[in-house]
Structures are given as structure tokens and as C-alpha cells.
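Taking the form predicted alone, here's one chain by itself in C-alpha cells.
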Amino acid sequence: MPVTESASETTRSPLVFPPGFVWGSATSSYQIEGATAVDGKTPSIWDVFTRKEGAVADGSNGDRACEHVERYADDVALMADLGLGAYRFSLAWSRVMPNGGSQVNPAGLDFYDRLIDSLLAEGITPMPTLYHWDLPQALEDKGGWVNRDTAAAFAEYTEAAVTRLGDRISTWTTLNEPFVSANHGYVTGEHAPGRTSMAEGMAASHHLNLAHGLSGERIRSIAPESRLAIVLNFTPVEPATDSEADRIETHHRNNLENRWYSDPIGGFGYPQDSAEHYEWDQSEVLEGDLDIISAPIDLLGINFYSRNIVSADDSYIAPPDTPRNTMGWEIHPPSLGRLLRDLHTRYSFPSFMITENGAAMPDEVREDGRIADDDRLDFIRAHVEQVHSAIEDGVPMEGYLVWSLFDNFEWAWGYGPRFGIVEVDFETQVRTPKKSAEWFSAVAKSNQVTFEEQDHG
């Protein structure tokens, strides 16, 4: 809409998002749940990687996080006064079968069951992932997901699952970021498991792909009136010079970054110039496989922070004034816009949906004994425009899940990195909504941003 450079944000026009547009916010299971030995649990990659010198920056784990298993009743509460719709929550492979293999816990879905329930009496969707990056350690030691039977083990863990609990979920997501499964933590050995091989990465890359295939069958078997969806991560890349060599690297990278599971999925198998660049024999990839992942789906998740600019030489340096979140990434909201538009336009899946959007802020200021993140309501703000601009282009978006609904453990960086829009005092556990969860709560109740008053006032 029209808007001179003198107009103020009060002179504009609501952005109303169409009837049933989904407001949400998202977590996952180890960053949030602690109680990671309670009720039967065994440990995830993630307890084991946290035990190493030098693995997490704070050198700190997940042990406790924001103990949810504990406190999940109350955050129920909290995310109804919010107004939320729908929460997206992963659960803990090793909660449920605490080996990995056929052996159900009980104990593990009882917690689920109460928190599915707590949800439902609250009107809020829950919208349950099978896998955020928690592999149970005793699927790990027998070789993770460079082998291929963890794919098959991951399809015995989805019917415990669905058979569960699939009477009251009307989505289920599969895995979330396998991008960063196999490159953060085989490839580049940052997250857990830890381990730097190409040759690994890229077989995991696969087993995951094939994971998600395998699972897909189970729920449409067991549960055939739910829908199926998976969970992407996407960061646009654009070259920073018009150089060839540029213009190649950034090629190749954004098959590997955007690509690689997206197109198995869409129905394209892998980008085959970009598996010969990384010297990928395919070799994993067995008669049939390509056929099982690419069974349709119902929604794509969409996750979203920043993008990269990619020289070949690695000599690209931003310009001083380059806006960022304190772990360094861009933020260019434009760029969000332009992706929901080309994934629109290369695959033919029917529904999207933003599963997790948010930033790393700084969170010093306070007023009235609340974090005043003016900063993170900025970009959650320009990020929702940007999708109801997607939505008037005619990109099917159904939804706006932001991340996090809770500050939380953030993996490699422990415990400095403050994505969620309710403070967390790890110390007393007390939860405290900032100022931008009181912004998105009247967006959520409304299903509209207003500009009718200045925000930062």
C-alpha cells in the first residue's frame, strides 16, 4: 500500500490476514523440557555433546532448560492469555522409545498426552514434530544417520507415536531442518553428534530424506485423516559480485542450503551438478527411495532468520551498518518475501506455513519490569508484512509461528542467545511476556497489525 516518505505508521492501513490465518509460536523438545533422565528417558546426542569440553559455549545443557515436563500446565496458561492458536513442539524421541528400537515408554507419551490435552482444552492446535536434532544416543552409537536402518527405526517411532496420540492432531511434522541434522552435525561437527566428514554428511543427508518418507507412510496409514508436513530451514544466498566464480559458488550453495531436501520432496530428486560438486556418489541412494520421499505432502513448514552473500574466496565483507541480531545474522525481511514467492513458484506443494521466525536480541532495556524488545518487534513485524505481501501475491501462507515463544537453551551457544518473546529467569524459572509478546498477542486476538499508534511509545 501507498505510503509517502512523510507519512507516519499512524496514517496507515490495518494489514488484515485472511479468516483462519493461524498465530502461533514454536519450541522444541531439548531446548525447553529438561527432565532429561525423568520417567524412563534415555540420553539424546544432545546430553551426550553436551558433556564435551569446549562443544557448548557456556559450557552448559539442557538438563534443566525451562523445565517444561514440570511446568507445561502453566505455559499452557500462558500461551492462551497470549492468544495463541496453534504451538509447535517437538517430541523427545528418547522420552518415547528409550532405546530407539521397537521398545515403547509409556511413561514418555503420558507427558505428551497431558500436554496435547492441556492444549486442546485451551483451543490451541497442537502441532507436534517427530524429530528436532534429539536422536536417541543409542541409535547414534550403531551409526546414526549415516545408517540407513536409523531411517528405519525412525518409521517404527512414528506409529508409537500417531498410534498414541494421533486421535487429536490434525498435522503432523516429521523432522525439522535436516539441512542442519546433517550438516551442523556431520559435516561441520558444531552440533551433536559432533563429527566432520562430507562423505557422512551427505549419507545422513539421504537417511534423513528417507526418514521423512518412511514416516509419511506410517502416519497416512494410521492416522489418514491428519495431514503430513515437514519442517525446512532456508537461507536465501546471492552472490556478492557478478564474478562467474561467484555465481557458481553461490550456485552449489544454495542447492545444498535450499535444495537438497526440498527438491527430493517436490518431486526432483537431488540437484546432480551439486552432488558431483560435493563428490557425492550417491551410493545410498537405492531403487525406490526417491519415489518414497517424494510422496505428496500437505504442508511445507518454513523456517526463516537471514540470508548469506557468498563469495567464492570468502572475502565478502558486509558494510559496517548491516542491521544484525546478536548472533550475527542479517536481518533482511525482503528476503523472506522474494523465498515464499520462488518456493511458490518451483513446487506444487499446497500449503505453507512460517514454523519458526524470530531473533537473537539484546534485551537490556526494560520498562515496567518488562524486557522493552522494540528491536525484536521491529522484526517480527517486518517479517509478518512481508508474508500477508506473499498472501496478496497468492502464495497459499496459512500461518505465523514465531520463534520462541520461550527464551531457551540454544544449542551450541548455551544459554547467552535470547530468541523468545517471554523472558525466562533460568535461575527461578519465572516467566515474564516481553514486550513483544504483548504486540503479537493483540495481532493473534485480531488476525491483523494495526498502525494505529506509534509501537515504541
Ligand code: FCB
Contents of the next structure:
Amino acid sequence: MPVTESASETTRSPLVFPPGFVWGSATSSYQIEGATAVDGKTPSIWDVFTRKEGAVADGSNGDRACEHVERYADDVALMADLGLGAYRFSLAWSRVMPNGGSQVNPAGLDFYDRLIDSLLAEGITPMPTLYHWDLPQALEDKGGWVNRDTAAAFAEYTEAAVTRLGDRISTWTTLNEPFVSANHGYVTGEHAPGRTSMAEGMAASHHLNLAHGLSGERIRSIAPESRLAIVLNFTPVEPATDSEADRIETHHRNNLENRWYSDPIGGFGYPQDSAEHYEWDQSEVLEGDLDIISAPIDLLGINFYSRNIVSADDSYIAPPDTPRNTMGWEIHPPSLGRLLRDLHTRYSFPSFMITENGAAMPDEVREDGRIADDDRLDFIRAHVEQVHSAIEDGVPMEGYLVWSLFDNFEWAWGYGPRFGIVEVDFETQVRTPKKSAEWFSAVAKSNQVTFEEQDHG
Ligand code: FCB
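Complement to the form predicted alone: the form predicted in complex with beta-D-fucopyranose (FCB):
Following is the full complex, with the preceding chain placed first.
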């Protein structure tokens, strides 16, 4: 089903993006690397969590995943063929600093060193994220993100990574989606480490913010030429009805899901009424913390997938006939355009990039030897159109990275949901670009979206 009317239009003029607009793809360490126990790497919370009965839908884990550690050179060549200009990946903390300690592991860093050099040789900008959810298990054993010391350990790890790799990195990203780390990891328990306490989730949220700030200080001092970024996820919320109860609930959900990180980083501190609503006494917030957290960033990375309809009785609902991905997430591109305008209005961050956007789709139709994923293609195009319209409205958008380059390990869902623009056969590890990859490649190479050949819709 086309997700916008544009799919049936054939006469629209192309959407041309500003010169230098960046088209690329994103992945993360645990979801694609494999090699979880080689060259001195110690277990992360995901290595441990995936062994728990019932933690992952299909009982799988990231032991092999896409074998990116072994196959990175071919993977970079594939990105080059597709004409991608940037590759966002993450570093596995326990590869770089085994057990999250203070001892640097050069063998672990060697992999990222080689990866970065191969990307640069192909003219692809490496965009490393220091933390995409794979905390060293040894740090979890000492309290994980509930323990303030984890933020200090993250700064040490940052120093090791930036010292070794920083001469070739133009933008460092501290954290990926700290909301999900704190909420899914410590409140709902659906992600590693699988804890279920609101109070611990609140403590974790502050220590993640602090970790960002402390890490940013190291990046600034060791690599002053580099830009500093953080990647946050945003899920715009709307009340299910106009009732006061639904509107109040929506307000607090918005603060928790969409402002808990951007507000302190943007200099507004924590939303106080919602801190009270969620009974957080803020005892973890020590003097000076908010200054560390609100030091200027150069780029805000935005991960966008869906919106939430909120009702006071906590039953999230969306119109029954709304299009959804295979995980049930509502497909609602206009929420992205609105979000971008709102972020630009509210904060003074100098630049924005879509650092993840994409969809898990059924991938059942095969034509010409590859998956004909018109639904994913339509999804990406509809969201790219929203980015273009935000640019026209003056929002400083510098790029769009699709989630994901590959089908990969989708956390608690295992290998069921397929987000890749490139298919991965997990038996043979063969990579096959899908129709959406061909389309995205043409967009990346021409820096524009055309509407002439819309016979697939
Ligand atoms: C985001 C995560 C990413 C991936 C997508 C589908 O929340 O950052 O790793 O799982 O969702």
C-alpha cells in the first residue's frame, strides 16, 4: 500500500536537495558485528541478556549476526557501489576496554581502525557512535547506568577511542537513544539488562545524560576539530481524545519520551512537573551536572520511526486502518515533518541529521533475483519528502541515514523484523541489495528524488 498519495502521482518535479546533503546508512555494533568473544572482547549486557530464557523472541543472539567484523571490507565496497556518502556505526565498548575497565585493548581498536580507513579510502564519511546499548557486563555487575561511576568509565573509554581514531573522525556521537537504554533496559525490562524499576530508570537517565556531557568534554579536548553529536529518538505523541486525562498523560509522556535528554542538553533542565509526576526526587543530580550536560553540541541526530497515540489508561491506540510495519509501528510520515519544525523552533542546536529512519517489512515478493520491497521504498521516500519540506521551511537538515544498511539482529525481536535495504541470508551471509537499495542509491548519487517511475506503487 502506498503510504502517501505521491506514489500514484507521475508528473511531480524532482525534489532537489541542497549541495552537500549527506545520504548514508546506519548500523550498530551488537546488531551486525558478530565476533563477540575475539581479540580480548569481553561480554556486554546483550551477550548475557540474550541467554536468558524468553528474553529474545526467537531465542537468537548476536554471536554471528552479519559477521561484519570479518566481512567489513566487502561491506564497505557494497556501500561504495551504492554511492553512500556516510556510514554510521557504533563501537563495542567491551571490545575497546575489556570489562569496561581502564585498560585499553589495541586489538579491539584495530578493527575500527581498519573499518575507518576502508571507508575513507572510498570517500565515505565514518560516523562512529560510542554507545549503542552494549554496556560491558562487568559494569552492569557494579550497578550499570544506575551507578554514577559508569558515566566516568564512559569518559575513560571515550578518551581511548578518540585518542586512537580521532585523527580521521569529523563527527563523534556519544550516545544512541539514551531514552531506550534507560526505559527499556531499566523500567520495562524488555531490553538488557532487563531491570524493572522506575526509580532505577530515572537514575539511569541522569547518568546517561552525564555520560554524554563527560564524554563530550573529552572529545572537545582531545579532538577539538571534531564536531560533537548525540543521537536521540523522538516519537511524537498525540492524545487519543480531547479529555483532560488524555491530554495530561500525553504531556508527561512527551516530556519523558521526547524531552528528557534534549531539554537538559539544550539548556532547559529536566521537565520539573513530569519529574514530580514520575516521583523522581532527582537526588542523583549533583551540583554542576546540568552545566556539564548542557555544553553546546554541534549536531543533533534524530531517529524517527513512528508516533504514539496516548490515552490515560495507558492503552496506546492508532486508527485501525493505519498502515504499520511488521512490528505494528504506525507509519505516519507527517509526524516527522512536524517534529523537525518543532525541534528547530524549541532548541538552538545548529544542525540536524536523520540518523535512523526505516521500516521492517514482510519482504515476501522477489523479482529479478532480489526482494521487491516497494513498501519500504515508499516508506523511505515519504519520510525523505518530509525532510525536504522541512529544509524548505528553514530547518538546518544536513543528511538522511537509512536504518538499516542490512537486515540484522533486532534486539528483543531477534532476526524476525527485517529493516535492511540490503538482504542478508543468515545461513550463507550473502548480501543482496533490495529494490529499495537500488532506489536509495539513485537518490544518493543524484541528490534528488524523482517521481517519474512510480509504476511499482
Ligand atoms: C532504534 C535503534 C536501532 C534499531 C531501530 C529499529 O531504536 O536505535 O538499533 O533497533 O530502532
